[in-house]
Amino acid sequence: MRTIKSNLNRKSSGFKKNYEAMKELVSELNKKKRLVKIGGSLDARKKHIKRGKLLVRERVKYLLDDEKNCVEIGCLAGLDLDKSDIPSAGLISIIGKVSGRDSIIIANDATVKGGTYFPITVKKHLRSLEIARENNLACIHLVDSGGANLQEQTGIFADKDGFGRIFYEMAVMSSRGIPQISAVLGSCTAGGAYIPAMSDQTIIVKDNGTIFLGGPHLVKAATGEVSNSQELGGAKLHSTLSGVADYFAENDYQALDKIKSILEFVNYTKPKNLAEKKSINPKYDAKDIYGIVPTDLREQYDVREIISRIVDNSELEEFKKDYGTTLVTGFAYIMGFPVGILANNGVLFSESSLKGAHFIQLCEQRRIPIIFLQNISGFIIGKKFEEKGIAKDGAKLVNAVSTVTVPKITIIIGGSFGAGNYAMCGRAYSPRFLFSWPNSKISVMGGEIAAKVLASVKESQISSSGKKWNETEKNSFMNSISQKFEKEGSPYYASARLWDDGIIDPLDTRIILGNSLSFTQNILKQRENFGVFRM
């Protein structure tokens, strides 16, 4: 292993400027997260507590063995989405250990729109279940929901990835031996009633917990029968008569304790897939990252400076260092786990694409997880490069990223543009986890370039009709395109729509990667039957 030599000048004006800019971005991120974690309105929270119920994040905190070593998914999902605000999409999703078992806790926040499901809520729930299935995580459902939001029914009901897909995923995971446990801590209505009904084991809380396919209002409207919530689906009914629930709990704490007890008897030992080493802190201060990353995404820097502040002992066994230099590849350890790293150091050429595909094969053959550090404007373009075959060479890298079976984790540390997003394992390429830094941007291309391209097309159309486009109109058009791309390229725009699993402080990258790597190790997978072939 070789220690990465840092050439960072902390006294330079560029470092100081970058540091202050990133510090401000992180401050804004933390502010948004604090507001989101409050949940619903003050009145809604007061009403919730008055019923003797714990707030959703208190429930999650009580369950976790270790609150520090956990990863939250989609904290900012639903933020300023379609002119409305649904804090954390009304659903908290956190991965951590419960009774020693790696688990994902999926918990409705009843203070947000009564815990009802919007399209983004369904999307987040399904993403959480996808993570559970891919990483063999026990699923803990903390149910406190009014079910589907009826006014949003066209966006959540009938499609493949609609509300019903939740129950499908639960059934499939249960068939594979992945525990499905539910605690009904409040309402559980209509289709939502299938979550506890399809769980391996279910707990329901006295007075607050209710499970029914049709609530009192629906039953009266449909049949004329008059009843109340407890008669239709209370804890006593389901734990003594219907058998829908297996355990009766007096309160939230008792229900959560029962979940812990259940997980003590799942008869599971986590596989040892990787040759782990003792974790060694990097030699360089992680805070330097703030000053390394330029405020202008077009400005290049040596990504090794970032790597050296994330990997153990700042060591990287670099692969093909002097070939395809715009992509840095190499082996390292993160929190004691061996990893292969692909990190952008500029635009992707044929050489860097072939190098990346070769390196991915090595990781696959050796069963080593891959970390992608994305800061990519895309593949090189131009007549000379098309003649050389950039399309076919880039396709080799995309093919390798698509078919590799070892765990992949992506961090977007800068720009993520065009096909570069694909080649560096964007969302469409199924990384086990994908996180973004607050300086990141995701777009099909940069706003400035997009404005020039679209303006050129429009100008040609106007000219062909015999008219002329004046400079004022042209500049106004280009400015509107640039502003649109700037807004839609924001990491908050992306995170609100679950294009990533969350925006993170760069200083937390190492610990989040370490925890994520640990969570991926619950699955044993067979090696693909191919040898390494030189690219």
Given for the second form:
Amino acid sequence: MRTIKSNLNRKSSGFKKNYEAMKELVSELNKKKRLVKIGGSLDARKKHIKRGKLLVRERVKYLLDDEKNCVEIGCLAGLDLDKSDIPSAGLISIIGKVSGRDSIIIANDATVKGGTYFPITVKKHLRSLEIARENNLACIHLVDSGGANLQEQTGIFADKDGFGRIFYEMAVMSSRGIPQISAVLGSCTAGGAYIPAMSDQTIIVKDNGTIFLGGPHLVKAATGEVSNSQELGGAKLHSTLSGVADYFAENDYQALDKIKSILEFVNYTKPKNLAEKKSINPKYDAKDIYGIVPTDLREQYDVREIISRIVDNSELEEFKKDYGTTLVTGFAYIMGFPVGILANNGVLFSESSLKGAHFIQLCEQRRIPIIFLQNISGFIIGKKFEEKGIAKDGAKLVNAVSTVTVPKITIIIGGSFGAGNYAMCGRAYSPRFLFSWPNSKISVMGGEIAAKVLASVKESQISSSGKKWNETEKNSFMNSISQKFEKEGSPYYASARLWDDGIIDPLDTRIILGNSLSFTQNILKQRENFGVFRM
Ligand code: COA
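If the structure you just shared is the form predicted on its own, then what does the corresponding form predicted in complex with coenzyme A look like?
Following is the full complex, with the preceding chain placed first.
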């Protein structure tokens, strides 16, 4: 029987308690998203509009064929960082269709510190380009930026993943036939000038658009030459004299229309890699997820209850159901796309790790994308398990996760701790996309355990010097460690630093997975297995 049978009791006090708690978390998430979507200060927005410009999210909306089937990357990046709070990192990144072509729109928000690049802005721009490269998405750059944030230059300039890497990535993608289109809708200064300059085709807007390697301030400071920004690098100059831009637009709308028109001529047909079926809604209501997920991450529940609310018709073709039961593996369809699912149902033992590695090989053989539903406290520990070789069995799973070539998508639906994060395709294992639920927690281990470990180390040091650790000091030490882990384990802390691609409402999981799966299909990936060796 493939249909998952739900044993959920919606009337139980646990369900109601969980439901209310998740509702509260989602409402907090929506509030944070609403706030960052406003962008910069009221004054900055007024100034922007007065210049006849559209606000950044209006620009993106105007470009998209269909606002519903798009995926935003890093909406909460830059939130409450240690030194500053930068709404959406001053850069909006949205994947969707433009003129029928799957594209990523990377757009500066000039109302946030003139659209200048903080370290997190560079990181977000590079992550967006990485997504474009891995999924063959046309890149649309909506440029409106003062370039490097000069207060932050050490964090953005010289390293491998600095500002310069943006232009490198653009060149590499262009060489692979991935379109690079820019519209200069505002300032585009210094290093930033390479964005339109490195693009396949570039548009510039009258009066507002400027492109120059050194702006009027810099030219005056360096050479004493006095000029205004239009004389130095305005739309007229670049579309008639320098040839840096290919098209002149009267305003934002005309520039955005030109992008749509350019994308109609890229001669591209999306490949069909998967044997798709008609999408069928799950049998069970997705809203139940709120009541299923316990408020305490340590509490165990059957992850099939979640799977049944995400996959088509709530059907799972389960693999090795009764073996290695702390990992659920099986094939299903999501919005009509076939997928292999690996979902945690407890800590990883040797058996569950081996089962996971075996299942990943099946997905690779059949070219089926993999979904990881991550809720993991780690691998099992202890003498008995070390003796049995948990380290090498776990390594097999980590190896399979690392080297499998089909698209992987990870959703952190609960805890993401220790090596469990690796085995279940955490950020370092290059999932094409990684999203988190607002109840999730991510850290090397739980705060309580970390406090105990560090206190035990410190206590040994103190006693080896012949002293005794005062109980009050020990408690206060342990509390401070727990609090630090609590803060740093928050999904907001992670998302602000782009350790994920965004925090999502669990109710949106199915549609986000469906859209993401569709975006991954732009690549025709060849098998990389060995052929037959004639021995
Ligand atoms: N580094 C750090 N901060 C910068 C900055 C930069 N390159 N450019 C602008 N800012 C800050 C401003 O200090 C201001 O901060 P505040 O809100 O705290 O006062 C904010 O960004 C907005 O700048 P402002 O000049 O008021 O906005 P604007 O829309 O009129 O002009 C620019 C925006 C980007 C066109 C203009 O500020 C400019 O030309 N900046 C210098 C760009 C430059 O030379 N960059 C060199 C990169 S290598």
